[in-house]
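Just the one chain here, the form predicted alone, laid out as structure tokens.
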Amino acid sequence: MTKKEIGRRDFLKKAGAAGVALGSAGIAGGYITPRKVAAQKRAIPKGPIRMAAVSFLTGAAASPFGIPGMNTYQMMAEQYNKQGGILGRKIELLSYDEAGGVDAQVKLSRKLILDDQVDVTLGYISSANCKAVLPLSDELGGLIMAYDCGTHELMEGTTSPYKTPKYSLGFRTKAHLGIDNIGLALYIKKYFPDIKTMGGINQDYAWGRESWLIFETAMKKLMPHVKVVGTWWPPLGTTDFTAHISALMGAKPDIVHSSLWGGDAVTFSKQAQGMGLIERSRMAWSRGEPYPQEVGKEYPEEQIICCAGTHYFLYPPHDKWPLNKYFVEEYRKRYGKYPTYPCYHAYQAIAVYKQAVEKAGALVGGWPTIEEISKAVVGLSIQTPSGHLMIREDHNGIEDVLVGVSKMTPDFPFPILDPQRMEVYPAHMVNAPVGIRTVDWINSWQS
């Protein structure tokens, strides 16, 4: 261990035994109480608060992930800062590429917490940089939120209820892939109750694997009768699906899961189309919002699609929830394009630290140290442009989630979510509870 790595987590431990006043100042157990704030006001530091943002901005993910939430956080920081900052300090960001891997990322975090000393960071669309970055908040000392990343085990404990969270200063400000796969299931459920068999679709790698564990076992749970016909796994980068494609029609899956994503997943429906597997089968995409606007017209209609999440440019409807007809219209003004879900999870990344600051600020009387900003993250609930969103007590955030089908339309020059068909399931149908493993919780449900 460095001496910078002691000297920061000395100075930590020092400065919560110290006081920073936590009891005097309401915050105790995880939560934030209303008790009186301490006399004495604590200074505010006059510098800006200096903030990472980590995303993809070169590679195969960078166009239709990194760069929409890249250019998100400097929306909202530049808004942030005409709005006066956070408690009066504006927002120097900080921009990092995600490129390079793991081994790259633990060491671009070390740096970010232990040399820039930056206040947050905010980052990770690849689940295995998540799982390999965020257990350094609390080696470190350094208070990390995870905005992207969609792996279901990054805060599922290993006993159940939870007693503590698994750290104590990493988040993922939204929902995991649970909600994707299992909302995925419930509208097939609904409106293709006559399928009969299925297949898969997805990259050799943790997001891949996880994501088809958690359709097929919401899929057996939801429709038993149905059958899976086969299963593919293409390594992540694969340019060439030829192959896959070909054994997928010759298996006839009705329905095809995929969490394919980026480049990969853009490659494969050219491909797809193109060889004629789109008339087949249909397909059943786990996060394919932004492909229809990525496409373009070209894009197969009746295709299903989740979003995440309800981040969608459409949903909720601009005359019913006006912070969302903001952000699309300010976002498109800026950057040409209409707001994808990597956006919203940038939103609310950033989001979320504000109002965890300004809340535990008020508390106690000025800027809030990093295990009081994380207490107040706790229990938080917030208003985003997707609609509502809450931070449990295991960290993590639950929403809602929205699925719909792709339909061409003349009001967009790529295909829609076909309002007739478009479905919300509430976060209590798609979250499982805190303290109970996905899977687990999908297995009991009742017939």
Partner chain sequence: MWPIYILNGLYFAAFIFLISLGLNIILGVMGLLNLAHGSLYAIGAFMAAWTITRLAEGASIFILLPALLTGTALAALFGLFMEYFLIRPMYKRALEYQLLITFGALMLFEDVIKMIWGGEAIYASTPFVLLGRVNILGNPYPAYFLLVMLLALVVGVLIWLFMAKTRIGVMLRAISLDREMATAMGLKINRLGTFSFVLGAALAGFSGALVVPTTPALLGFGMEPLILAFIVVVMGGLGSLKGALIGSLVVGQTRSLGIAFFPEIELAVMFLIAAAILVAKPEGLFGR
Contents of the next structure:
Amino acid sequence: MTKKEIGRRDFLKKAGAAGVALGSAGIAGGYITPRKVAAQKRAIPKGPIRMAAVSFLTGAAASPFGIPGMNTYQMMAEQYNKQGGILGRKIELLSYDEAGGVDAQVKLSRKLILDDQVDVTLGYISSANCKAVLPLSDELGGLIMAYDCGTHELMEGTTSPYKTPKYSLGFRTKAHLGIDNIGLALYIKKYFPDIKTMGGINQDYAWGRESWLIFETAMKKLMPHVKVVGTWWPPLGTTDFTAHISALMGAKPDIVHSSLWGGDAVTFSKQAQGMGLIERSRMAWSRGEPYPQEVGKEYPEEQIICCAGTHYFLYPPHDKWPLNKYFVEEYRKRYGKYPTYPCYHAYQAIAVYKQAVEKAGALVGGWPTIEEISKAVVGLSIQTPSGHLMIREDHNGIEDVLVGVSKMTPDFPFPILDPQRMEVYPAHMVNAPVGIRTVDWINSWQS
Amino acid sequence: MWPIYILNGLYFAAFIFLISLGLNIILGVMGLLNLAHGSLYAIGAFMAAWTITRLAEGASIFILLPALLTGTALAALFGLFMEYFLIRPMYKRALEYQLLITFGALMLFEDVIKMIWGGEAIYASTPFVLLGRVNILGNPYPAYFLLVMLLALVVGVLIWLFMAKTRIGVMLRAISLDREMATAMGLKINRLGTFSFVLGAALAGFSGALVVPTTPALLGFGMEPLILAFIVVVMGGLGSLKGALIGSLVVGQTRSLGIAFFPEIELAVMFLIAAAILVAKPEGLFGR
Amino acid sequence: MAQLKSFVRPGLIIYLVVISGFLFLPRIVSTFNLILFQYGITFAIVALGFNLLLGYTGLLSFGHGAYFAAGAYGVAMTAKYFPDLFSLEILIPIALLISFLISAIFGFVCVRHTKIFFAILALALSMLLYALLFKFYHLTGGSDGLYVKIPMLFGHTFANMRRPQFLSGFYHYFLVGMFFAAYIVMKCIVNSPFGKALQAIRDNEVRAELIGIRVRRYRLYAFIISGMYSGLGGALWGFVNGHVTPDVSHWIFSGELVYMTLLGGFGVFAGPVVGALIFNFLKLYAMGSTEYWMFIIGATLIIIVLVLPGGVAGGLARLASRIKQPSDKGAA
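Could the form predicted together with its partner chain be shown next, to go alongside the form predicted alone?
Next comes the full complex, and the chain you just saw is listed first.
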């Protein structure tokens, strides 16, 4: 009963108050010039906030990925609207499909910013789409917040130290793929110190290539004796992995690193199980969190799974972090499933936007411009269902990361992460400092 | 792992063979390259996947039969409609119109699939899981892939017998050899054209239905196989059935061995082989 | 009298109206629609070249995306590897050179065939380029593609300019200028003896051979010219789009080029231009208004093939000649 009394509404209120308090602290810190503060007292526009949400709604990535993300946007927009919207303005959520390739997304984004003149775009799962669309934020003058894509190069320069931010109106409200792959490497070193060989199967574009790069760099530093026996690069959207799986079985690595996501991960898992790869090698999934639930009880045990942050429906534990309990219950009530990491990412994007607008709005005394909003995003630290998220001056979020292995329990109809073998690596262990490239940072570690 | 690589190549060749066989029959008899052939393959796959998911509760391997039947039948039906309403008015028209109308059909069918089955992937792996694995020289291998090869072989032999021994088969071959002569001999070109188109569509649908237990059915499903079927047809020679067989074996093995040994450039190697064959023998291996 | 008459030719008036319309466009329409129009103009250049092959030589290529990609990647890869050369006056010749080389090699293989063999061969070769662009991730960015920044011109940078400003300012006039230059050059080509020879080849290959036209070589020339037009269009498109991906080398994109040409009508010189402009608006508005935009595009294509085989411009021309004929008779 005592648990219930902390109630979700109270918690939200407190979280909100904390946000405002932090907001004013940020202003005192001088993120916005004082002159503007004194001069302006602006009206709040009448109409709703036009918020474009872009996520995979068709194709293989829709059901395990795009749609849960979009569901969360809808859920949170309704929730915020019920609480009075943002600075009194209601959110009008416009949903768009991310399918169709990079070129289609460039065109869509241009339409959203120039023609539809949306207030903000929250979206993009695919790293390729992020890389292509984020430059449009400054080019066209539109606020874009990437919510799920992982490419670490998105916000990094070509040499260390690099200048930040790369885009003045482009953000990513989550940490990049560095946390997944460094987390995996740390975990493997701790729990599987005896491995001799590793291989990789990653999609043939920015996401897959960079995931492997970071993983390999970290492994070389942490476990220099481990040999790479081969890497495979199926294109995004491959439906037949048989040849890749056979090749992996032939190479016999102890650990197979994979950043496959969406439908590709499900397809690969099924085919790998059918062909017997799982019995020969242990998979290490840099973003494996959604698939046990997606595949069900046939999902193999003992797979190393990273949660793209601490985004897990059982972590942080509900008694210690009621916001997660609220989020999981609310999501489950609406959509009949447990939220997966895209849901948490969507929550982060919409919450960052809300709090940044409120912070900037309190300062300018009215509705802030997108430049003012983007200044308010920097340094923002918010509470999310997964714990704490901070957006740094490189316009990138940093988070802790959770890694575990799958295990069947009597409590759920699918394997969960074994509670005895869960590891959380704090943000400072898996995120490079501002201005330092992740690869350079890893290479500078004293082993 | 060598036997497994070879088997993978054969498995791959098997379903590419079925697709390119259909494409090649249509090409030979009607002189028409059906750009929407991949969509017919996808329609077969979606229909079969849908059937399997409907019947999956406590099913046995025989669930595959209705799936293959419905998949093939629906693709054939789409083929019939397509031939009747779109291709027939094009018989006397120039090549560009014929190609473009199948290109239009390709775009149309993609969205028709979306309208019928929705945009999300359908997984129908029950038969694949049920058949389990067999042991090939100490390596596990899914029995379902062997079944695919077997069925493709059976269908291939049946088509060959049909073309060689039956009256209609001989007429079809006569048309693809010399269209004008066949017309002069009084063959009913239009009706035979319809027949060959529906046969080609059915083969594509059958291939899709056969493959779908191993992969998800999703939008754009027919694109990659269509390209591979093009390569097969170009390599083997336009309209040649023997060419389709050899071409798909080359494509299948190139893919399997390519992924095993030079994964970085496997796709390009396939096109390079096709280009090399064409430079050396412009009409393809068995073209005329 | 005759002089005066030739001066007020309706054709000339139409040209003047169109030119001034194009030039004043940035003041009339919204930035977004202006950019859509610019997409259309770049495709119009491609379609002009494409029609030299299809309409005038009688060869249907399902692989012209390859030469478009050659131009677009020529620009984007120069930006990546030789940032000092990233200036319009250098980039356009580079794009032309690369598309010349690739279309010369591919064309040499293709023109040995005609009809459907030619179409499939062109398709297969463009897919070869696609596979290379896709697979060499570290060189070409793979399926992520490459970013194209705003170029310089004779040492003048357009720094601190947002792309819409750049596009609706200087670049618009540059684009329109390039388009009319390409238009006039193509007009000269089709009316030259070379152009007449191509038409003779199209109408009857054997007869053309007999009167001394070297058929295969002429076809190759036509192929290369149309490939270079695609390359030019691709390069100009790269700046408008700001990003290039291997998709432009995929045969589906080539199919869209054929679609545009047919939509406008390949029997009329200006037809493909009209088709390219219409196609762009059709596709974007279909995409914006419904989830099933492919259905709309596909159905439109089928209807055009079935009932309006001459395309939009062809239909208009027929209509015009029907109106004109009675009046001509009246004058006589």
